[in-house]
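As a starting point, one isolated chain is supplied in structure tokens, in the form predicted on its own.
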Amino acid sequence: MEFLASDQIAIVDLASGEVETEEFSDELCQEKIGGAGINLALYNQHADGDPIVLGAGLFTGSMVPGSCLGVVTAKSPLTGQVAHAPLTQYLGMELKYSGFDYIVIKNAAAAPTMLWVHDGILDVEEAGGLAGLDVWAAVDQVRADKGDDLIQVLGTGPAAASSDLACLMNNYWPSGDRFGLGHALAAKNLKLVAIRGLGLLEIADDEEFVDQCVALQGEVKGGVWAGKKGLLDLAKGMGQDALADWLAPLVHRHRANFNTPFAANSFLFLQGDPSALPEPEEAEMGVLLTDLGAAALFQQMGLELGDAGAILKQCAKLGLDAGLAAKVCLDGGKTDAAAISGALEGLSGPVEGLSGPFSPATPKTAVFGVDQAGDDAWWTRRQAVAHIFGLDPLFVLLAPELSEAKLVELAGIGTELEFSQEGLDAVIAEVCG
């Protein structure tokens, strides 16, 4: 695959320490896209391996508006269904430009191991000297090793050996998968991916592709979302007032994904004032938002905001998705900071009313009144779009000037490869299961 693509697929078995490496080829992204329909074809072809296929979407690092997205595909150890976990942020680019557009992990390793992916090679280490670390002590510890503070960490945490709501963890921050595939990639005796990228992409018809999406980046950026930002005006235009009021307190800035015009993650400053610009010295000072459900499930419980951060933070060393462990203390009558907190280290499933492929950290509800939205055919339809494509999740819902149409027509300006709509269509209806 010569554009849009780093060229290889890596296939590493954990149980015998091998990586084999093979081309990806023009056939297979014409025929899948890529992201979550190619991920899902490795799963299928490498399915008696148990495998969690890492992928980049088509669009991923490029100039693509709200390119951003890596994907994850694995059997969730909650619903028992194959599921497609976000990768947002930096990640999901930092693995297009590492030289794998996918990685097929099968069987077990008999060892704390981790993967070192970088520059066009991945290598299988030891990790024992990571066992039992924090997520945060972990990232630290990896980049420290390496000498690269740049390095994305795709990991789990404490939480992963036990329980079936630990989630996959972006550096310091839960991904959003909901499915539970950190525990899933905890019994592979695997603790992490590091992740370095120092590639380039190739674009068949350079002038053109920049062309058009730089007229894209202008059209969205007129978009109904245009002057707004953060959690808080998410919540807003979700009609959730009251949650926005009960967040405004300690809201220190706001942080976009990899090329996505809205920037839909909050820091939560929790000592010191969130008022104040300067970038604190001192470490620990906050938490950072990537979705309102666990948020708006501690507000439902009467918690402080302070209080709720600082749950929110031990999620996130822990390895435990805040917003299922909220929901299943919720359901078993914890409502008290201190029992919620207490009860975390040992927390586990089930969790009702979790289904379908895609994660339900991206909002279901119509936000800023965007046509279709809150209609859950069209949500699951665009999350499929986003997550074969490698878009934001929560921006295509933002952004209807991402078309279908448009994707498609991108597809074959960066490929050079034959895309339809008729194609297009049978790999959302794979990937929808």
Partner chain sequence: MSNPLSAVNAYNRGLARGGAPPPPPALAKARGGRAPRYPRLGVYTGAGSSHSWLWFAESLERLGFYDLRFLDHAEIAAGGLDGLDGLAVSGGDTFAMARALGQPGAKALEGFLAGGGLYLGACAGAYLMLRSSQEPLCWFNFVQATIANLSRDLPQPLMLPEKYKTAYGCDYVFHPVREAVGLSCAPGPLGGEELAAPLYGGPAMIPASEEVEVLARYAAFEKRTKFLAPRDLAAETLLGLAAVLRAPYGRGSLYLFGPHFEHPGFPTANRLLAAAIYADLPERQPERGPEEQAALDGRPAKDWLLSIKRELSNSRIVALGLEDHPARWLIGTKVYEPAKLRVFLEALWDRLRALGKAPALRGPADALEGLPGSLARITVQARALKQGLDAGQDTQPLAEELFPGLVGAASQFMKIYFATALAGLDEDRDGRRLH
The other form holds:
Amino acid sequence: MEFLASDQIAIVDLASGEVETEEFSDELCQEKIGGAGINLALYNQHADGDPIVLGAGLFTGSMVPGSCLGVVTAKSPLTGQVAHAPLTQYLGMELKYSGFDYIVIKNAAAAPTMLWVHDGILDVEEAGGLAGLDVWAAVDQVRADKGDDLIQVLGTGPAAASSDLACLMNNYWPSGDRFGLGHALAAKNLKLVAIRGLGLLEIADDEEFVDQCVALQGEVKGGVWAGKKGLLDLAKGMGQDALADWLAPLVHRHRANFNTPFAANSFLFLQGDPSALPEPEEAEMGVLLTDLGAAALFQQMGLELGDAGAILKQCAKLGLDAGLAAKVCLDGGKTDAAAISGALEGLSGPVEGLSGPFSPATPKTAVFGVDQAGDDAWWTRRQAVAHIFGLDPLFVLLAPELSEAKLVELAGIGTELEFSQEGLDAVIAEVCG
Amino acid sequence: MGVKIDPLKCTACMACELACGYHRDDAFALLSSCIVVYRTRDKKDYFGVILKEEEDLVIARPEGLEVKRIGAVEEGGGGGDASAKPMLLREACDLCEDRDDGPLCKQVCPVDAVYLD
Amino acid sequence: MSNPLSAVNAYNRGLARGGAPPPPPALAKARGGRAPRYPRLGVYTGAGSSHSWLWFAESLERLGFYDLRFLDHAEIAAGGLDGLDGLAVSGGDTFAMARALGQPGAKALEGFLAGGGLYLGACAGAYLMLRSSQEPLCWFNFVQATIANLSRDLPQPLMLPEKYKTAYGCDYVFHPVREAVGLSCAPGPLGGEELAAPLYGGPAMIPASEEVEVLARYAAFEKRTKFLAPRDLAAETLLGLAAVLRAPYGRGSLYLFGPHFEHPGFPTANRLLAAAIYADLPERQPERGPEEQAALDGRPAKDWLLSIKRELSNSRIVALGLEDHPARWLIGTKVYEPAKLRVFLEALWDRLRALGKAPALRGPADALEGLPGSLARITVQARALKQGLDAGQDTQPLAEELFPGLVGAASQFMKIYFATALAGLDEDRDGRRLH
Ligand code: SF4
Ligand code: SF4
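Taking the form predicted on its own as the starting point, write out the structure of the form predicted in complex with its partner chain.
Entire complex below, previous chain first.
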């Protein structure tokens, strides 16, 4: 693949420590498009190695609005089904620029291991020194060891060894994986994947592609989300004004995922003045809220926001999915902060009601009055589109301008390959299982 | 006239950085951009944007916009807290002079945090 | 012509392949009626040199000069100039260069020039050859001309104080402007052109002998000129004075450039560099001793390239993260910033892909063998530097190890790169870099 790609797929066998690379062929792209489509094909191809597949979408890292998404495809310890977990913030983009389009991780390592992915090199390294560290300490350590604070870390925490509620962590913050894939990574003795991408993506017809992206950006700018920012507005947009009011006192600033117009992450200051803007002296100020699920449950339980924030931070350090943890606690009758906090270490599933290949961290309820919101089939199809093309899974719900027809057209302009609606339909059907 | 950034509108989405990279390389890449989001102080929620101009470094910090003369002698000696050769290998902003529609970073910023002043 | 270098490049490649192409107009005058010959040039990378030797590598490559040797002070003193037509010495710390070359180096240079060699010195490479009474500079009094930009009393600098002046005996060599300056060339090898070239501390010169020819003078300031001193003082110090000199020595000749004619951002100046090379190319190819060149191909070449790529990537990642760090280190009389790391590493990284396409890797055996280890050390040191900076520690000792090590590794890399490129030309392959 010459365009919108690095033209390289890595196959890592953790048992032997060997890394093979393959060309990313035009044919594979044309047939499966990208992201979850290709992840799934690679998953099936290497199924005997119980693989975890990391991949970027066709447009990840490009100027298509919302182009933040990377995808991890693996069997969920919680559902027993193949699931596609989202990698948002800067992780999907970093993967796209790392020199690998897809990384297949097979089998299990004998000792704690990490992968160091950089500029088309994939190093399998021992990670004994990281094994006992919590998520934050491990991220800090690997960044210090490698000498760069922009390294993006797909990691796990101490919870991952034993808990099926352990999620994939996106640096310090939860990834939106609701499938316990942190546990799946730990089962391979893989502590983390550190990624730095300084690459370059060629575009087949760059002027046309960029012109269309700029025009699209102009169109989406006037969308339902315009003028809104962060999880407070999102909560209000979902009709959860009380949740927004509950969160408001500690919210500091809002952050977007890579090249994503709507900023869907909000930072809670757990110390200091949330309205203060200068750089704080302290190294840690609080926690980045990346979805509303856990917060909504804690609010339902009647927790103080500060206590809820502390639990979210504890979960982030343990590498535990706070949303699932909150649900398990609620179902088990634990609803006070001390009891929840005390129960987190060692907490595990099962979790009722989890199904489907896409993370329910992306809200299924109506947001900002989008027409088809609440329609499950529509939600699933939009998720499939997001996970194939590499687009923000929330933003595709807010931006009908990112239509399938437009994306198919852009795919052709960007790659010089031929794509069709029928081809997309087929890939969507596959990834939706 | 130059590109300015409203730090409080900015959401660190990097669309401007990506656009500038394209302006330089005719491909998607971030190494040549002269507008760069600084985002390493994640746990403090401290982020902003730096722009390299021919003479100045425009730093959009959350607490306000700062314009530093590159290489200027600071009062009391020393060179201040910016490198004397900031982003040495990146070319200074040329306001996208080859584009009829003007600065690409401004055009793609989803929250209108980039403006000309 | 869209790119002033392409015709020169095509001509040089033709010569390198053993052909006899007609010289392009830009070189015809310089060549005169003499038989065409593809020159072999040295680039100084030893103590005192700054990153600007990379500019020589870049511009010479763009001009199609692939037969390049990269030499440090010890190699020069040990006979490394044998077999070379010319030696290019770029900017840096003149005193450090002179000290490192020492009397053995001066002697080697004298022999080289006396035998017909061509010397191209820019900035520090020019200062080195100007007349001086101070040791160790006095060992290199090969050009009867002096420095004009000397002063005892200076006003406060307007910017970049560390770039403003360098102690020189009881005086200061001072630099009233930086960046592009306008030059006016006399008719002769540089062809009477008006052009711009960047000045980064290079000299204005005063000839002290009739044998010394002024080829170009500082003529004007440009839009991009940066003033470190008041404009009238800058004008008084520079305008009308010699920016480029040519002087004979024995059978050889020296070109001294105040501004960096080799800077890759100034193709017209680069082209004039080629004219200078051809104008004073020795008539006959100097004797070449036997050359120990090793070659790697197949799996070993692939593994070698992978190890180089791994380490370059590792240190480049650190360097990028430090590109805006305010740290500075004074090494000799030169100030180094973290951004310089990236300058070296990108120059290598940029050439790695082309190297990967070559049918076989060539170069001195010690360079092929030593480079992976040298680069691995750079990674370790760069990471330690970053950790030290983050912890607020004194990183001066680390920087003093890292930068010379990086220069050495870059020099090893370039030896391999150009030997491989030249062999590619012999095999009629496209040895050009893949930009
Ligand atoms: S595009 Fe706008 S919002 Fe995004 S990083 Fe740049 S200035 Fe900030
Ligand atoms: S105006 Fe153009 S050159 Fe300047 S920062 Fe924006 S995109 Fe880059």
